[in-house]
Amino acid sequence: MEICLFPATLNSWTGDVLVVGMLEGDMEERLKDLEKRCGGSLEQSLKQKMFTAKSGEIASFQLLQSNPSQLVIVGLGEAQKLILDDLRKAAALGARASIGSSGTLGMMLPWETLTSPSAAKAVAEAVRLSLYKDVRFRSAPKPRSTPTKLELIGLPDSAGSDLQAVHPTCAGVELARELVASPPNSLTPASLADTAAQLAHEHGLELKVLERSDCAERGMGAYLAVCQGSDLDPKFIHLTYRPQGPVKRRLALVGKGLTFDSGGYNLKVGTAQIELMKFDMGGSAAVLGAARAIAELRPKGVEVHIIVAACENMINGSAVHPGDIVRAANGTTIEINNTDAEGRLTLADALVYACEQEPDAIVDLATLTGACVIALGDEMAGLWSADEQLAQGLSTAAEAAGEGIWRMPLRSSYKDGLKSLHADLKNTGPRPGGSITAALFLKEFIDDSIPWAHIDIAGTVWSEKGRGLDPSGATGYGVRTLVNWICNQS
């Protein structure tokens, strides 16, 4: 799709869809505007919809003139509290209304209102992203029809300098919402590193793929744990992205891969939706996603590395078993009380690999706990981290994503839930609190002088009736939010 911005008035755009964002108590001079452009009255067409433009109200109207189409009205609420996701998501909802229409689809938001430089890049991030559909594993997808070209009406020139991140950022999220939709007899950790692979021919990236054998010489005990019992083998993934010029600052992400989780011996049962553990690997699709687009961007001065331990949790004879003791590559060991907590065994090797790397920082993002569904529902993902700078840095890149997330306390004492009588360490903790046990659990694996942050993305990774600019299944999430970071740090 060609995005681009159209600052004449509204009389003179010509195209196929309108979308036309309305306001509380500002219906009256839009409308006369509106009317002038396309003919006819719509005010009583408004009434007898019921059409009032509160938050998330839409109405269509298929006009018999040519030039539009197609008018589409949504609803942004009252001015004084429209914030940059209700332009978002009006795109969203404007742009799923266009669907069935080719050509071009304009685009016309009250951008005086909200005085955000981000505007015309979250709409046009809305208005991709909204109408993206896998259509994959389809044996005969039917046909659909979608604008070829966004214009953005009534936008300055100077309002788009960052328009050029859009499709970057956006072929970053798709890819990562494919990674997360496959089903785990097409996505193997063998196919990851294969994706992997992809990225490194196609956008100029470093890749380093360990064997078992490389994992078994580096001591990765705990990593190696998890995947011993599936027929697959395990494929450490190591990306690297190296500006040009000198490196200012050096970045490490690390992805959870579990490409199937059944659980292990604690087995997934009952309401635990086992079907739905292709989604264990969102983390690592959310890495992988922001180095599709990093790697289009080239941010200059930031060193970024790329790091998944992906495998499977499956069970057999050669098994790990509940009690079993590991060893982690920094000499840690770690008593395994539940094999259901598999992911942080694989992180905990794979964030001593990334602090080998001597980064500037490190963030993990991992569909790690449902303490932490639990505690912060579907739509937001908990932060946690000791580095201010970094918590902060984070928070203030997922707010101009779009992608809600909340930071969640490091309390030292709930470490002692994880003392194991023969082991340094229990892999899990009490109930309460689990999702802190957790972070607790990842943070005896970092280099105290890293700042480090993780990211739980165990409720975002997946949306069962869609929201805002996600399709009902894989979101994508996190994606915008790394890029965004990363794009800062340059």
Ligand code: BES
Contents of the next structure:
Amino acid sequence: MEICLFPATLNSWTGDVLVVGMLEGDMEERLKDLEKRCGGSLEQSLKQKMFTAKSGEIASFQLLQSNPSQLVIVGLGEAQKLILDDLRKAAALGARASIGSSGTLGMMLPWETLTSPSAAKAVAEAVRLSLYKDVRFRSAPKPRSTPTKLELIGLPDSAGSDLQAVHPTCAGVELARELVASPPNSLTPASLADTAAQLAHEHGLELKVLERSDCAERGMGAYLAVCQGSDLDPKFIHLTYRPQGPVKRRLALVGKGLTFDSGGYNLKVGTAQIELMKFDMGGSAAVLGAARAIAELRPKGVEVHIIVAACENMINGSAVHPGDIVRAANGTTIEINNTDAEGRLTLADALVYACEQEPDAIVDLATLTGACVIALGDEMAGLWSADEQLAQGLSTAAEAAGEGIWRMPLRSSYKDGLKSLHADLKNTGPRPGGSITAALFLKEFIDDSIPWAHIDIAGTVWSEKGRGLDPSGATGYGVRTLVNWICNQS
Ligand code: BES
Ligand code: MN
Ligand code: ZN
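To complete the pair, please output the form predicted together with the ligand; the form predicted on its own was given just before.
Next comes the full complex, this chain leading.
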């Protein structure tokens, strides 16, 4: 989809579908202008449809004319309460209403009401991401037409620079969505490594893949325990983005990469929705999606390391037993009292490896705990960090991206729950506060001198019904936050 500005007024705009955002109280004035352009008695028709411009309301009209032949009016609520996310939601609603049309989609929103400089970018992202549809696994996808061009009407030319990041960022989000949605017989540790290789090849990144024997040499006993019951070989992926010119900051992104999580001998039963556990590589999808975006945006001054310990958690005669004691790469011994708490075992070795790269900050993303879903639902990820500046930087980046995040406590006394009779640690504590003990477990593998943040995306990785600009299914959560956070440091 081509995206550009249309800085002139509505009168001179020609296109196929016109989406207009309407504020409560401001209707009469605006409708007069619109009637001039589109004909008809809009006020009457909107009354009939009980449209009052509340946020989330939508009214669509097929017009007896072309250019435009469809008019969509979306409600934005009260002007004083308008936030960037309302524009995103309205843009997504309007864009979805245009499905079936082709040609040019024009979008006219009350840009002047918001002081946010990035409204153009937010709206453009919302349009592209809400029109995305994944048909890779259909034998005969239904034909579907969508507009091929988006024009943002009434914004000054100066807003154009904001739009440069839109396509690279959205391509990253779409890559993440596709990886997460891929079934586990198609997306394996090896195919995830292939995706990384393709990114490296196409976008000039550096790639190192550690095989099982390399990992064994490095003493990654926690990671290797998780995959010892799988027929598929693990792949430890390390991608690097190096900027042109001097490097001022070195960052490491670590993503949980379980291409399937059966639970192991602590098998996922009952309501655990084992069939959804293809999304257990959502953290790795987010960091690879961010890598794709960064490689195209090429921010200056920041070097970024992307690290994924990819594998499957399966059962066979050599699978790890509940009760096994293993040793992680930093020497810590772990009693695996629950084989379903496997993500933290793979992350333990990945985080030790990340620390060895001596970065200025480490951020990990993981579909780590059901407890985080219980605490925050599916619109907010949990954020843990002992570093104020890092936590603030990530929160700001997420806020600007329109991705929900909520700071959670690293309450150190809860570490008692991870005490083991024989080993240094157990991998699972008591059920209450389960997402906090998981974060505390990870912290044991971080070099204290390196600022570190953990983001639990167990709830946000997937949307059962779809919401805002996310279709139902994989959301691609995290990519936009990471891209903002990295670019803010360049
Ligand atoms: N991948 C799951 C976490 C998960 C559960 C993500 C539900 C999304 C939805 C993780 O590996 C897991 O199984 N965690 C256990 C930990 C428990 C055994 C301490 C959980 O949350 O139940
Ligand atoms: Mn698990
Ligand atoms: Zn898992």
